[in-house]
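Heads up, the chain below is alone and in the form predicted on its own; it's given as structure tokens.
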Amino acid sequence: MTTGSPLPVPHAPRAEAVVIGASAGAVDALSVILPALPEGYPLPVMVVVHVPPNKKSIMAELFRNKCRVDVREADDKEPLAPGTVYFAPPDYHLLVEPDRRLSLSSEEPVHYSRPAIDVLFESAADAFGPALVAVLLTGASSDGACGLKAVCDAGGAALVQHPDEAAMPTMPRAGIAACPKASVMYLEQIAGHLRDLGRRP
């Protein structure tokens, strides 16, 4: 259950997007992944941190500050650009309208977590659907994991990281469990297959 496939995601050509899912453990997983993306990636990324709603997150200013593509916290309405990532912001849910813009919301929460990754994850997949790749990383929760699998009936891709080298391995089990066919990768893998998408035509 904790090993996977370190090969080439079968929709890796067709990829329009990317969304990240993390909570505990994050900055440390992130900041290997997104200084990796190069200038120029072609990509925009979604990102769902689980942070405390009551106060401001520094998530997009600490990113911004190590990652050479353009990274920001995501406004309500905003169309999505390539090269950008865009960080969730404390107490909303992030989603993907079926135009591919974002917006904002304060539903209940979700797994006791508003920015909840299902919610990122599940309206994702139905905006893009086989051209998504979604990425579970370190965290004490079992937020993800059905957002992953709606994903992964979508035709999009999943990578995981690797339960041995999470911080809290809960998060990345609860989604190899719900989505058996992801890629179970740790985490310089998972930067060198998100910089490689920005490379395909």
Contents of the next structure:
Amino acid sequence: MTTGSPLPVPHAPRAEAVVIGASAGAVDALSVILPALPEGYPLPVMVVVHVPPNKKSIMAELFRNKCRVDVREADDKEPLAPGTVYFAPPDYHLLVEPDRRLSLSSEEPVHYSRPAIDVLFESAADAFGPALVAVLLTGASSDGACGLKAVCDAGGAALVQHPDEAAMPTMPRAGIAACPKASVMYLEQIAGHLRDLGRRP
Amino acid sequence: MDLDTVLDKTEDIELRLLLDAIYRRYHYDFRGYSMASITRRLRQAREHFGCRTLSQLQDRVLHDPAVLPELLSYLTVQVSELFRDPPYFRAIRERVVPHLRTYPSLKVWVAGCSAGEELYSLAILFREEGLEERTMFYGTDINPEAIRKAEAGVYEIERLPLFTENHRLSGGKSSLSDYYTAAYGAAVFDKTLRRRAVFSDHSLVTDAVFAEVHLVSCRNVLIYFDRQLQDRAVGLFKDSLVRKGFLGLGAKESLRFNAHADAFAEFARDERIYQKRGAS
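The form predicted together with its partner chain, contrasted with the form predicted on its own above:
Following is the full complex, with the preceding chain placed first.
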């Protein structure tokens, strides 16, 4: 577990995509991270937030006006575009295909949740290997821990919100336990790190 | 290339060989499915069967046909509800049914019917709207176990509160409890609902058009297909539908990236209902 500055540069050689998972407290945490992404950000960002399955999603609408990057709800078989934040729709898992298109699935909920963070992280780890950066934020669940381990095992970088700062520390703690190599950071540091990933040549 | 990368590539090779083996041995063709989801489900199956690798699982399924039905339950996703996404059924009721009323006889195809939830939902809706007597329902799926469940029409009683609420939100004109009897923790749906239904084995991947229909309802099936396979399936729907016939998809499915998009007009955009264009 590493904290504080100067920030360690997590071990992704050159990042090609970012995945983020969050549950209880997600909106506040994402409000620090997503609006910090600059215009022309070169990476696609896929986000799973645990939301109730009542069909109408508000996450994309909520963040669209706060962000300088494009924000939308993911469509099935949509090719990933840089500078775009894709939210998993309610009641569907979001996955990344080996050809780096998005796909949706209504397989069984995982950790009582659909969408589930593990499903996104594991498929993205398969698709991007070491070129993936995964971020696990606040939540009262253990979803995301297995996925974070899969990202690490594939050589990708794992960032976890500091449990002291998280509105709900259960999920970050489970992530750190499953993936001890993870870099533990405060939200502002995560935001800065993701911004810097976009600046690297 | 480091060891991890080699391992990843090995699993990918095994996965393709396994799907090829299943196709050659049993003629179930999953080779054009969305790989991310298939990978995930085959890993679950590998664990369930106690196999160390997908190659071991391939050995098992090739030499022991008894493994196949269980493996199929991993490969096909069977998660549905009665009146899932009530706005879809409301749009069928309020916007599609007035068109269907103009036909003296009707055929409805529920493609990928799984355990029958979607077909029973439509059968109840058609009864409420007075269309049942002139309608034939076709429910098709590749999984024989799902078809058996669909024919039985028995669902766990715990699921009924959700089904009942969905039915109400879909604009249901009767009480859902009129259509089932509860016994031993199960809800047994009224046999007369399937009097006009035929359930059969049909693959959108390998089979052809079998009837001319007025409505195709195929929800949360296309998401498991890659784009070529989606093109094939929608081509089948196009060729099956009468002029001005209707195609209903899942809430997050669309014809946006499909080769046959031009053959259809958006009819109820938010509910993902399309109408086949007149000129053919």
